[in-house]
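In structure tokens, one chain follows: the form predicted on its own.
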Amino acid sequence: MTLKKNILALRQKKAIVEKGGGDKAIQKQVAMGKMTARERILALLDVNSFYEYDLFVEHEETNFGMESKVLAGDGVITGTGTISGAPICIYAQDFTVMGGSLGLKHARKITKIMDHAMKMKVPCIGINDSGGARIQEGIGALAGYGEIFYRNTMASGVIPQISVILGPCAGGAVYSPALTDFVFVVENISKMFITGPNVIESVLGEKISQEDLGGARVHAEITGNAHFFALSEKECLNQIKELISLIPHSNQVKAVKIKPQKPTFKKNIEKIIPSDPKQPYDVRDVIFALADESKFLEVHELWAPNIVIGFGRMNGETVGFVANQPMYLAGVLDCDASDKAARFIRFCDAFNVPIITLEDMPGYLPGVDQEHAGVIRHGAKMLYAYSEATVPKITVILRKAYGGGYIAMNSRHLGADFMFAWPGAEIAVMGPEAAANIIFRKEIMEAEDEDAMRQQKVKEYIEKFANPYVAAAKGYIDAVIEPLETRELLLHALAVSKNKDDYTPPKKHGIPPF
């Protein structure tokens, strides 16, 4: 054959394989309100930047009639491309090809692109849309999952790993997303569960829909398995683009710096926090008042809302924000909030992202339910994460900092590099009213007017203990600052700590309270 004929044959062969499961299967995919695997990749990446690998890989199974089945690309598309000019590796399972089921060759295509991402030190994005293990391949499919999980673990902390759930992701398949850094889900499209509704009904006699069992909202609001929630695939893909623009592409570099911008938030930072310490406010307003262009990409927005985490920029460089949210449960720490913050802190530390902590919390959530749920163990995760982190760590106490919560929110005692407090900050073992009731119990009970005596003793306690100057006098707070000075001091602290080199004792690894 001439070169021209060879090229023509190649183009024809590619056109057939690129059709995936064929026109009928594609129409069915579209009817479910879903994009095809190839459309998803092309919509996410820069125009004309996608280069596909292993297009012609085929399965080798001969049992159960599989020898006669030709599966385009073995049900998964893999390759490289760019997002806003930044190189990434990507794979997308193709539900039009045998339900996107995973066999050994399918898995090997995925592990190959994951290995490539590790070598090239670029993020790896996996789009999941699969009915699960290809049962015709038996142990081969299970081996494939195991090889993916192993690489997820080896890549952890080396390159960012992003999972996008755009269809079913069931059984053992769910553990790959669980091992990655960020999971994206879409309303009415994403489904994640270990055991399907049919099995639950047959074993437990309970009827439940896929959506109620493991839909997008379930994982975004209840389980915490999903970090980002979207109402459409387009919105989801835009969220991924924004995240990629903010995070470093490996643990060997810092996030790309852009032109510094001033905050555009109109509200005066001095007017955000109410004068009444019992009144709530939205701590995101403080973040908007501090971050460049007042832009903030919140992570886990719908889960454990008593703590806020996410990425913003200061002086053009990416920082991670961790902040108590007084709008929900007064900003206390509980099991879920501790898990949420600890994992985010560890991501920031692994990928050279400075951490800014905004503190306003009355302590840990009390109650039998929390104690029985293991709040001691979960709360310890935050202590461990902050203590272990070697990136620049800066804390601003906005209002309340009580008890163990004061310690947990990146206190000087856990290695904070800079500690600032606003003038109205209350730093104490517990709230002034509770403390006064204990310390001055006898005086209050013996007083003619107990309420008046109680208020007098509360005021006395605040003056002696519940203020930032006691901590500042002991050197635990570096400076008591005016709210308007906050951004300037944060920028200075970030600049000073840019080349921070923190000593950690030699060891194979620590043992966090998982």
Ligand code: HXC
Contents of the next structure:
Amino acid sequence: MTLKKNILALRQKKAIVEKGGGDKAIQKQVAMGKMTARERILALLDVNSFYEYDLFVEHEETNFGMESKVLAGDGVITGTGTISGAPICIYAQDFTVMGGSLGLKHARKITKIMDHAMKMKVPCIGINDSGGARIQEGIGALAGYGEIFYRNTMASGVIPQISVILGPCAGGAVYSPALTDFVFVVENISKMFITGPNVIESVLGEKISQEDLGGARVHAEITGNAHFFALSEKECLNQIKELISLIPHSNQVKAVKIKPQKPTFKKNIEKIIPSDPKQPYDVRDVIFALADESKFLEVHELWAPNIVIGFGRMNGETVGFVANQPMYLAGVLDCDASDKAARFIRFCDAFNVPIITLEDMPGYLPGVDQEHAGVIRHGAKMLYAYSEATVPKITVILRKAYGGGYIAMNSRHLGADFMFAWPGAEIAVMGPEAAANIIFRKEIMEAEDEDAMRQQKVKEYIEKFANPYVAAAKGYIDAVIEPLETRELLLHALAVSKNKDDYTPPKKHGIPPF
Ligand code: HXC
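Please supply the corresponding structure for the form predicted together with ligand HXC (the preceding block corresponds to the form predicted on its own).
First the chain shown before, then all remaining chains and molecules of the complex.
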């Protein structure tokens, strides 16, 4: 055969495999409102940047009629490409090929591209759309999942791992996304559960739809398994591109620096916090007033909204923001907020992203529900994450910093490098009303006018403790600053911290309160 003929034969072979499960299966996929695996990859990556590997891998199963089945690419597409010029490794399960089910060879294609990502130190993106373990392969499929989970764990903290759920992700399959750093879901398309509705009905006698059991909103709002929620696949792919542009691509490099830009947010930073300390406001306005171009990519936007986390840039460089959100539950820390923030802090620390903490909260949420849900264990994760983090850590106390929350929100005592407070900050063991009611209980009860006495004692407490100056006098706050000075001071603190080199005692690893 001439070279020309060989090339033609190759093209024909490729064209057949690239058709995936065939026209009928593709039509079904499209009818479900889904893109095909190949379309997803091409839409996510830079034009003409995708190179596919292992296209001709075939399964070796011979049971249950599998010997006669030819599965294009064994149901998964793997390869490398770029997103805005940044190299990445990617795999996408092809639901048109036997429901994207995972057999051993399918899994080995995935583990091979994961190993590649680890060696090349580039992000690994997995697009999940699969009926789970290929039932015909039995143990081979289970082995495959185990090998993926092992690599997810080894890669954790080395390269960013991104999971995109664009179809079913059922059974043990959900644990690979759960081990990765960011999970993306799309309304009406993503479904994640350990046991499906049919199993639940047969075991528990309860009827529930796939959507209500493990749809996109369930994971974005209730479980917190999903970090990003989108209304369409296109929006989801754009979110991934934005995230990739902001985060470092391994633990050995910095995020790409872009041209520094001033914030564009129009609201005066001095006008964001209401004069009445009981009035809520949106802490994201403070972030918009501080970040370059007022751009902020919020992570876990719909889950535990009493704390806000996400990425922005300062002087063109990526930072992580952690901020209490007074708009929800007054910005208290509870089990979910603690989990949410702690994990984000650990991501930032693992990938050398400085953390800016904006504090305004009345402490940990009291109540039987929280106590029994384990607020002690969950809350401790925040303390652990901040204490352990060695990246530059800067805190600005905007208003309230009460009790355990004061300590937890990256206080000086947990190793903050810079502690700033706005002049209206209240740093105390608890809110002035609660404090006065406890320590002046007798005086209040014995007074002729209880209310007047209470108000007087609250005022005394506020004057004594509910301000930043007691903490500043002890050196726990480095500077009491005007809101308008905040951005400049943060830029300065970040510049000063550029070569920060912190000490942690040698150990195999710590034992955080998981
Ligand atoms: C083999 C599978 C499959 C699987 C789907 N298919 N899932 N084949 N193993 N796990 C095949 C179907 O037989 C069908 O083949 C094709 O894929 C498309 O599936 P449909 O059922 O027609 O699609 P749809 O109606 O959209 O339903 C999707 C689904 C359903 C909800 C995902 O297929 C389903 O319930 N599948 C089984 C899910 C499951 O129980 N998986 C095992 C989980 S246990 P044809 O030839 O008809 O087109 C597990 C353990 C892992 O994953 C543990 C790791 C630790």
